[in-house]
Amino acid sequence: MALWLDTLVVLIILTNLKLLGSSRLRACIQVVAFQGILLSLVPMLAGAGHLTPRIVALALLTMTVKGVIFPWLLLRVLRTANVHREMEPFVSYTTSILVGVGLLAASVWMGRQLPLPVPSQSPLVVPLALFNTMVGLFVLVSRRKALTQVLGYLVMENGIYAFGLAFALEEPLLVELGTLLDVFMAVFIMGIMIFHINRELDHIDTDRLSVLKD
């Protein structure tokens, strides 16, 4: 089962590199949705020896929210904004992929140095969580479109959430559901904000908001 978990972690890492190298916003949303579905399977594989209804319910809820509801909300915003690509990011896509490889190496190194209260089923889970967090933060600061920045926020949250999912057997369900609800509300509010920005200004480039004048 550890082999399947390692394979799942590698696939999630590849989705991050795909996100860094893609300019098409629809494809980016689909990548983050696929990442959410893969992430929802982590607790089931990590606790395969003693699955409980709580772990199964958490996996199904995570898959529904991250793999269905979030992409549906963001695709609706994408259609409303009528924007298809991130044309001129602050950091080019080739450079972004190189930065991603560097972040992955740093994540693996830091994951080995970090002491864990509970042994993980895979040595790659903690590096994955760190990598997701750093990639999400990088996307937040290196992209111009508000929608892409929302995706960066989701990827960063996926990294934080991966820590909890890896040790789901030790966490109370209410804490996990509360975190998921917070993220849902944040994405919902961000979608509303993007809609209003596009309606009032005819674009969703956040860097152009700094030049607004009365």
The other form holds:
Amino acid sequence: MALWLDTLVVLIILTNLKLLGSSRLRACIQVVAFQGILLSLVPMLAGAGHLTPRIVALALLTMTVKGVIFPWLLLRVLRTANVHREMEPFVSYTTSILVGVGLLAASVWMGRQLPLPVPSQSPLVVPLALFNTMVGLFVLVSRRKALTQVLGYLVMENGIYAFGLAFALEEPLLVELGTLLDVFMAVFIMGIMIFHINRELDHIDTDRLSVLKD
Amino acid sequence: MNPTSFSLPLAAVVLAPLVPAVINRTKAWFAGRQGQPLLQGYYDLAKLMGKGAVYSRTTSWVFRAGPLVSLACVLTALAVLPLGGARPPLSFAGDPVLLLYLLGVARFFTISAAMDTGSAFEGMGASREAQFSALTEFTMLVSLAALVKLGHLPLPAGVEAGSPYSLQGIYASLTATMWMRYGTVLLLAATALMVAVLCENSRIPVDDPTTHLELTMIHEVMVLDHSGPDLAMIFYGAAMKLWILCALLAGLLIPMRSGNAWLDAGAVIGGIFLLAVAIGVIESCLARLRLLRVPQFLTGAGVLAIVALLLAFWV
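And the form predicted in complex with the partner chain, for comparison with the form predicted alone?
After this comes the whole thing, all chains and molecules, with the earlier chain placed first.
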């Protein structure tokens, strides 16, 4: 069981590094969708044997929202905005990957420093949550396109979700559902915003929006 | 020191030219050709040894020393190379570093010999070789470090432990139990090592061993001016290097540690030939990367190795 959980965690780490290293927006969206699906499988394995209907329902719901609805929404935005690549990020792709490795090292170190009040089901989940949050933040600040920034936001949210997974058995279903709904609304609204930015200005580069102030 | 430990280098000396032949046969099978006979490597070596060498008047002793020193280095490296759980003639703490830097010295002399000819063309190949090998050396060191960090499980009976910082110690600890527990980390390290094997032996997708187009060659261009016995030594040295790196990877991928050295070594030798088939399949299915992409590809492998090392500290 531990081996499968390890494999999932490693795959999620690799999807983060892949996100940092790829320039094609379509590939980025698919990577984040894949990450969402992997993440939704974590509570099923972390539950260590007792698969309650509640955990399964939560996993299925997360999988649908993060693995199907989000990519579908974002790919639709991609089609209407007619942008395919993040051309000139503030930090180059190779440097981004190296930064990602540094962040991984930092989160492993921090995960060891932070004792949890509740014994977590796996020692891997807390560093993973920290790593996802930091990668999401890094993508948010180092990329120009609004769409990539939405992806950064999603990865960050995945990190927070993973942090919640460490205590999934204790957390009420209502809280999880509420978070999921919030994220869904955020992505929905951001998709509409990107569509409108693109229609008004013919691009979705957020750094060029700062010259618009009156 | 027992007879089995000396038979490991002996097996390498005898069987090494077979490995490139197996790769060639696999590629031929994919292309629908019959391919060269499996013993072609030995025929080529015999033919080249019977020829005379031609030396340009502009070259110095460095050019003549290149192939000789390279071959001597890889032959020395065989002394510390374990095949799975089987013990090599020499084993001491820190010998992974010795192995990697013997390969480094071999590479240094090949590069020097290429630069000694004064040809701009060979200098270009030498520069590429130096650039790419700097990245793979790092990858190999880090993935071996990850394996060192993991190796602390109790060993099955009959397997000699050795120092945990020696190659023998590392490979003795890679048992099936280890795979059950740390499979993901081992798989990451193995992937990084696989990329290193492809790059170090100038295989697709980094270099194309069959090309003779000046813009794309790396290894082939460096040895263009060598002839006769020198070329034979280069071919033999290259086959030996392929054997060494494949043995490192096969020893990791085949967790057979029965305690019987003959059985373990046999399994790893089988693994080396399976890897040769796998390299043939990769070469048949992939295109060569653009030269600008190669450092990215190698950095990616280095990142996998670092992730393996971090996880080894974590689990």
